[in-house]
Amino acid sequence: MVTLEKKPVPTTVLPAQPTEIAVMNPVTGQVIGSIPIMDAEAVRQAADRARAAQPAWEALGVKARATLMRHWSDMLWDDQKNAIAVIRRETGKTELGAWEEVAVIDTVVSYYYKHAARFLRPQTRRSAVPVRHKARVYYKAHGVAGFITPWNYPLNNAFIDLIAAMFAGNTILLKPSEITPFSAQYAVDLMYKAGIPKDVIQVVTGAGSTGAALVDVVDYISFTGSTATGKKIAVKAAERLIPCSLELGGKDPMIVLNDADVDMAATETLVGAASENTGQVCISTERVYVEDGIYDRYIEKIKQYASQLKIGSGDGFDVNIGSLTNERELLRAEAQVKDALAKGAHLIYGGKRRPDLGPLFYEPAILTNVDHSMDVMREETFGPIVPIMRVKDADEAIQLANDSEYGLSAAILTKDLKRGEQLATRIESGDVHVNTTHWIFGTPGLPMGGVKNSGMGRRNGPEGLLRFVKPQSIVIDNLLMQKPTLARVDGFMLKGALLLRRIRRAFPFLPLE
């Protein structure tokens, strides 16, 4: 009998998933710091510890509330130095840049402050019977509210939504871009200082996983980011039966008409094109319209301006420009100067890598000759490029404006207000500035998001506190002259609506509705 060796099996043997992820400096490269990545189980742990918190977060009210946030904006403005020095570190970005994330969240404290006991008050509404029914209006926190948040404005975008939130008395689940992680964990650590339990607001750290498990476990989602992830979560939300809000991509036209001021023309097109966040912006102006009669003067304005430019890493609100934040922006940017260029597209300034600054910094790559068969023209940017267009009036211009599947943001520039703003009407898009762009951020009393593609829901304003609650009606039967029936409507109330009626025929201005 002959026995056989036997040989062992070979196995696979898996890499080991990394458990952290390294956070990088865009203008040295240099590694800052890592954050773990946390999984599903992590991330329901600290949704069940925020639900926990929540009900004694609302029972606080609105002004309890409101006073931690104030509490906590107050040491964010006195501590600014700090702030900018964390988001610049992470960006890449300028110090006005860094500068201005921590004005806009001022201001959006101070209005909500202000306004969010008032938007948020029990309301009497008119009943169907006004005299034996009183009719009330409540408004109830979702509970646990997630927020998943990008990497180009770290503190801006992380807290311009969820301050809302908590105004409302919802609890936060946070999770940061992995790109931009410790603006947003500076932050949530100064509101613990401020005195907002620990469970109200938490960070969870992580990539594309941790988002996902994110919204497995919370009462509502916002999502900040592209549209190609914003419609995921759309359906996620849809199948779990949770509201959503969702600000994603834009392709955002400015307009230039005859009339307007040639040099606040070019200027304001390099702040909302390229100086702002070096492009990185969802409202960042991404596709120009210049009607004929100004064309040929505005483009010798705008090289003119741009030579001006101060690009680099320095300190001072006097740098234009910073670096790119990742690789993939600068690759994109490339690309979509190399498919124009291939198309017919001229590239009259800038539009090259800085390495002697670092290793993601572009110059300015301004465009003409530029036509709706090139990617810049359709696809999203988020770097600094200024494609321009020479259009024959103004309804050409608006019609190439709403040729688009985006729909976030847009600018006019005329001397002519009044037909500015009727020519804003006519644009597909969330909001319209007529000569200046980007202020939508800095007006907390103005919805913001977008329409088509670019998202749904909105943030700021009225409108950007009520998404966070849900209203639950009451009614209230004084029973005056009831007897017990088992009719649906007895003889006094089939009457009373009948005399209503009659009365909001004869003397439709009268209050009755």
Second form
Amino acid sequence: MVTLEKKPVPTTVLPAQPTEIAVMNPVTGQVIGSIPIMDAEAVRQAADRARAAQPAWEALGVKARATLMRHWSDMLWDDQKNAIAVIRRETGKTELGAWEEVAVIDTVVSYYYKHAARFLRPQTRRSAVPVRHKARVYYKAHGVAGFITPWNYPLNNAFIDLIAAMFAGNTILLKPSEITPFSAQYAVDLMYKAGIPKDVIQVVTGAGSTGAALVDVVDYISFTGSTATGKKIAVKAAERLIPCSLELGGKDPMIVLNDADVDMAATETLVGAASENTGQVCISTERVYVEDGIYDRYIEKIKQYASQLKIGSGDGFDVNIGSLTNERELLRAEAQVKDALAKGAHLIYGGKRRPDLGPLFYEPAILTNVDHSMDVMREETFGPIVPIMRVKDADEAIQLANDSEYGLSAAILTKDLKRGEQLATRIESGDVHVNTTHWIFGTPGLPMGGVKNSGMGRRNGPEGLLRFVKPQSIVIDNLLMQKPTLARVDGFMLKGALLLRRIRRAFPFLPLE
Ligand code: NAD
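For comparison with the form predicted alone, provide the form predicted in complex with nicotinamide-adenine-dinucleotide.
Shown next: the complete complex, the earlier chain at its head.
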């Protein structure tokens, strides 16, 4: 008899899945806390709570919601010292940069506090059968709106879209970036203290898998982040046929015309490209086209002003450049500088790490002799890099500005304001600034968003609120002279329609459309 030797069954031990993500202070490199990674089931449960809370939140009415939101923004304003500390601890940004985040939230809430009720008011429209039909539009919240947000402005980018969604009557699930989750949690806790019910807004924590789970359970998804992730979200939203808006990356051009104020042009370039949030801004200036006639003077000035920039981690509104937040972006910026230098660019200022200040400090790199064969002129930069290209005239500058897969923001510097405005309309981007940069972000009446690979949908303004509601149209027949008939158009309607047509043709100025 043969006995078969039993071979041991090989077992593979899978590494345990991480359940938490550590959060760092980029200035010190120290861990400042951690967040749980919520799985799909936990996200679904949060969505169930949000869905249950939504009808009462919507029924409260826009005025009552506005009062609560205003109370929250007042509390945030009063607590700005703490808000600034929380933001700075996880981003390493300057004190002024963190204060700007608080100020923008205050401005956006004030804007919708004043206008939301009017934007959401039911409207009467012209009906097809004027005497007999009444045509009305009502605006109803989508239900549960999800927000997936990035790390560069952890307060602004988490709340700037979400505020409008709350005014509109949606309940909210917010997934902040895993790199900077505490600013969002801090501001949501403050909402609870302001009297906003707990299930009206909840933070869900985690990285990409938690974000993906969120898209599976909400009725609207608002995403701010990279173009690559935004495209994945758009595909998932399309599979579920839920509406979405995408605020994505940019490669924003600045055009300096011959008649620009050269000092203004140089300082605005440095603010737009390097000092505002250390260049980690979706709408930062990322390539500069300078007309031949001003080029040499502009280069001298930009070197002069760059040497005056104050870099550091200290307090005070006079610090211009803080730490970068994300090492991945520093490596990307350095790789772009290396690629440009290898292809013939000149580094005329900076471009060095500053380990004496902290692991992620970097002196702005100013590059000249650049062209569109270089990554620095085509790929998004999220760091203080200023590539400058000489152009023969405004037409060439505009053609180069539009030679990009992105279209978020742009700037033109000129003393001829009328010409600046005309040229602005030829640029393919969601917004254009003349003689300044970035103000779109602090101007809540203006719709902000991108074209091409920079996204779709708009935040702020009436557009930014109305994306969070579904219009419902109602046609009411008042039964005047109505008789039972099998015809779609009865005699009364037919006569009325013919008369209306004649009147419209004869008196086109009458408000009959
Ligand atoms: P990112 O795309 O890596 O991450 C953004 C968010 O998406 C994070 O919360 C992340 O956890 C989540 N996420 C990642 N993978 C996901 C997936 N598969 N499904 C669902 N969620 C997922 O972007 P980032 O590095 O955090 O932010 C930088 C980018 O954001 C830059 O490209 C910048 O231009 C862009 N941005 C755009 C705007 C704007 O208004 N247009 C504003 C700020 C930042």
